[in-house]
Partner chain sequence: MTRAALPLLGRLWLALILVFLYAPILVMAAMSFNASPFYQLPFEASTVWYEKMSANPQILAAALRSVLIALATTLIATTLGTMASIALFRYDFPGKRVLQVLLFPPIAIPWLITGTAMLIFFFAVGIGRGTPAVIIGHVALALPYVIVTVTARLSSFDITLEEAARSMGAGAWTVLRRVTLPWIAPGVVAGALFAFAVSFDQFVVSYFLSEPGDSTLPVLIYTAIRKGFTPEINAISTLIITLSMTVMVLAARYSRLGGDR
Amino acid sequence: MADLAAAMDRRRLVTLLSPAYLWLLVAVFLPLSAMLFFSLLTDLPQDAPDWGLTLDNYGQFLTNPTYATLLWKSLKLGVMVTLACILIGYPCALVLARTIRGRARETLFLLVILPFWSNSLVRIFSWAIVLRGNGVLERSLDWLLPFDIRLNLMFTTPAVVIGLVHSYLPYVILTSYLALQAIDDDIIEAARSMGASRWTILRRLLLPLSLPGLLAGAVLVFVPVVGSFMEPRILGGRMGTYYGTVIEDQFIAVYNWPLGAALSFILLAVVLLIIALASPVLKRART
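Please supply the coordinates for the chain just given, on its own, in the form predicted in complex with its partner chain.
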């Protein structure tokens, strides 16, 4: 009897769940596994009938210093962008969550995270218009400042950083804001009743309590920045060769898919390592 009911429930459960998860299996998890397999091939099976298994693609990463250097460059870019996002975004989340109330807060919050949901490519493109030599930014500064100025920001590393910060800043604000907003007002009032200054409250209460949110935001910025290729291409020009652009080249220009797969897989390993390192703190956020 109970078995009968359980069997019926199980059938419903499978009917409801399996389409979504089969889709994820076919479109995400099988491809990620296939990538591991391809990264071990000498050649594409569809191109060369005499393909075989090899570790050469990973060997290339070790022997050719270009790849490691570029991965290091991408990691440094990730650190820079993440730090910038934290320094700019956390105070902003703090202001939003703790000093502004009611409908104004809702509207401002929406305004801050809205760009994050709009087309990132288009937003990077808009920076290209602003930053280009003799473009809008330089002309405005010319007009504002008495002396002549040549920023030449376009096609430099700072341009790439500005574009990426613009793209990913809302992540840090979103996650920090959610964590800060969840902190009970009573806790702050209790601290104030005990004579704590604003600085003490920030350092001893707000910062530790919102740390999981802040860290989640940092991971959400760092991971995609390390794998970015479109932003460096558009804003970095000749300076814009990074680990991500090399992978793009393997698939779009050079057609060395096995090498591209190996490079992608190494990046995936780095990403998973970072998430694993952050997860103890992130887990605390759920309790």
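Hand over the structure of the form predicted alone; the form predicted in complex with its partner chain is what we had up.
Partners and other molecules have been left off, which leaves just the chain.
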């Protein structure tokens, strides 16, 4: 009887999980398999009937130092954007979770997720209008200050960072907010009753207990930023050449899909390696 019940539970579990695994198969593993196949081709089958398999596409990354330089540049960009999102997003999440209550919290929370409701290109071009020379930002500063100001932010690295932070900041705020909301208020009250200051409560209780959510938000920001191409392309101009823009060029401009696929898999491997190396540190931080 117990074996029959266990078999029924197993079948019920498989039935419930099948849609999710089917979706992962169709949306993740099949595209990745196709990209892996393209990365090993000498040419596209529809363009060259005599196509074959080769590792030369991966070899180009090793022989051409430009790709490694751009990858390192993209990794540094990912670190800068992630740190900026943490420094801005965690205090916002802390205020939302522990200070503001009622309708004010709902209104601010709505403003946090508002960027998700607009197209990414609309957000990027909006920042281009704000940051360009004689744009909204410079005109506002000229109106407020008695002297002339020329920021020259457009087509610079700070412009790219600003656009990326605006796009990915909600991830850090949302994950940190959920982690802070899960902390029992009785723990905070017990610390206050024992004479702990606000700084001590933040450093010894809130930050360690909410660290898993903060780290999850950091990963959600770092991984897509390293391979981003729209913000660097539009806001960075000539300074916006990164690893992601080179991959886009291989698919769109050069029409060299095998090399673009190989560069994409190298980026995926590097990101997974960084996460694997950082996982012991992340586990220690959680405990």
